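Only one chain is included here, represented as structure tokens and corresponding to the form predicted on its own.
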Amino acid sequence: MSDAIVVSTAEEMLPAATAELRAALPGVRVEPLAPGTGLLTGDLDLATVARICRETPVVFVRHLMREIARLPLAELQARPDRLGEAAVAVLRAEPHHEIALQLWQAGNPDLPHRPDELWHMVADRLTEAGQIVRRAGQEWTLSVCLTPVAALLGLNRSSEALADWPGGRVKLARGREQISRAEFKLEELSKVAPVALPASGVALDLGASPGGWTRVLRQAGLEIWAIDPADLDSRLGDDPRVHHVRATAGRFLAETDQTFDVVVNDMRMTAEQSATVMLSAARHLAPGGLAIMTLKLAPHDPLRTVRNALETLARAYDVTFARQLHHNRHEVTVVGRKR
């Protein structure tokens, strides 16, 4: 039996994701449901689609959900309690004693209650039926996607969703010690696709100012060479294991003979320029060394932009992860290992 699969992307990136999915899964159909949300149908199953999204990689898909039932929006508006009943029916057909319940809206459906209120209504009804309900961290997830036409209900293994957050929308709280919003990108990466940073060693942070990624890498125990003509945050100034070099990335890489275990790059430049800089950085990276970078997207044809940059990176790296994360905005996070 084939699965109907709800696909979540950034609002403007559903066309790019559709092109990726059609290339990776010939014969599938993608029906737009709302900005950033589509329904994937064809001869496929969720486990296979999740594997292909990871391995190909399919860059612009953030979250997957197997649709099992629909509640028309008009019915939800008239009888909000029907959503809880529909959730109970889904679990009655496929019982699991303890599940994560995740609910989100796609587009601007005319809802009878706020999404958080609907979550509690569904959770209360499931609890009454003897179900243990969590928000995340369970083997199975019951999902509710609220669209302008219907509430879509699904149940699948959390590992097949690509991200254990409603619709792939990873929400993180800013701590007082945080230097910049850019730190969220590394924090989200650590939750969606945990990257094994070395327990010790030396990292190179290209375009480091104001020092957000430097702070995260320093917390992991690494010694950092932070390269940027601009200042670093004053909180990094007294750390003897943070070496700030006031130079451009190109100049530093042309002059240094240092070898690094990790190189990161969140610089504001075109994706192709950034990938080319990473080829230069690879000459200073230990074999098997880790590379993490963001590719800034062009306003037109973002899929071609990413594909070209990944082809450039493939000259020196084995790309192990590439996805537009929730905190990326107009960019894509890429992880690779030097060959």
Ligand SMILES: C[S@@+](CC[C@H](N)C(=O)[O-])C[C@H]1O[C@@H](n2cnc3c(N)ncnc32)[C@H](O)[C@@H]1O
Second form
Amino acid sequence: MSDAIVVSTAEEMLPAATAELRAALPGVRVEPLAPGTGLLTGDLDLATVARICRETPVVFVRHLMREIARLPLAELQARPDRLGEAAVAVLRAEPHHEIALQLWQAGNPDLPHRPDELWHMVADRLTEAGQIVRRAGQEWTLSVCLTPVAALLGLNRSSEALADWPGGRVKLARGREQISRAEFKLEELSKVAPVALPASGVALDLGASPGGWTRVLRQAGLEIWAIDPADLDSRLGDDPRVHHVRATAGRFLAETDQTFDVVVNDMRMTAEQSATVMLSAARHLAPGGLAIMTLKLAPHDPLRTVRNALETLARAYDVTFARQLHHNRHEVTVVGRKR
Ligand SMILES: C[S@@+](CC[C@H](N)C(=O)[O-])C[C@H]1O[C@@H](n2cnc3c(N)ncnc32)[C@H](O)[C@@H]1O
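Having displayed the form predicted on its own, please output the structure of the form predicted in complex with the ligand.
All chains and molecules follow, beginning with the one already shown.
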């Protein structure tokens, strides 16, 4: 079966994602639809594309949706109620009693209603037609992507979307105890690709300041060596299981003879330097030990930057996940296990 697939990326990363998709899936076409949104066509089905995105990995694709129907923007502007009718028609053709409804805007379509108003209009119409409608967490998701040319409607298994959030835009609330916004990156990762942290043990946090990741790992029950020349937040100061070392990662790794169960690295440095530091860190990591890091992207050729850094990491790690998450700005999150 051949599907048209709507692909979501960070706004400026559609060209990089297109290059990745063409390399991973020879013969496919990707046509830009809106900033950060493209339409993938070729002889493929969504399950295959989702699997290849995970396994390759295709790092700049955040979300996938199988397109089933389209409503031109002019029609939606004149008759917004048509969107609900189109959604009912999609589910009449492929019935699922309980679905998640997700709606998002790509680019700046000129619409008479806000996306949340349209969500309610569609949800009300579906409910009227006997559907049970949720926001997420269902086996099937009905998606509506509003672009400047049309509303695209999709229906697919949530597990094949890569992320169970509208367009992959994971929205998280800032808790009072949060130390830094960097914590969102670990929280988002735990939602889109659950990573099994050990329940106890010792973690090394490279580039730890001000201490958001250290806080999250402490909460998970780990003891932390937090390495950064800069300060840690005062809330971590009294914790006897947080050891702050004011040094660069390179110096610390050259001098320590400790071994760790987990290493995380959110250092602000080039992706290649950071991957090289991770090779030194691997010498202090137990076999099978977990590594989580961010690769900072240079504006020039982000895809090459990521590929080179992943190649370096592959010398010591099996990479199990690499993706530009919603909370990654100019960076990519990578997860691996020491071989
Ligand atoms: C984005 S911040 C880390 C935020 C942290 N993960 C959190 O959750 O609060 C990047 C940090 O990398 C640190 N850094 C940059 N180069 C470093 C190096 N060579 N060794 C250790 N830390 C470094 C900086 O001092 C900075 O505090």
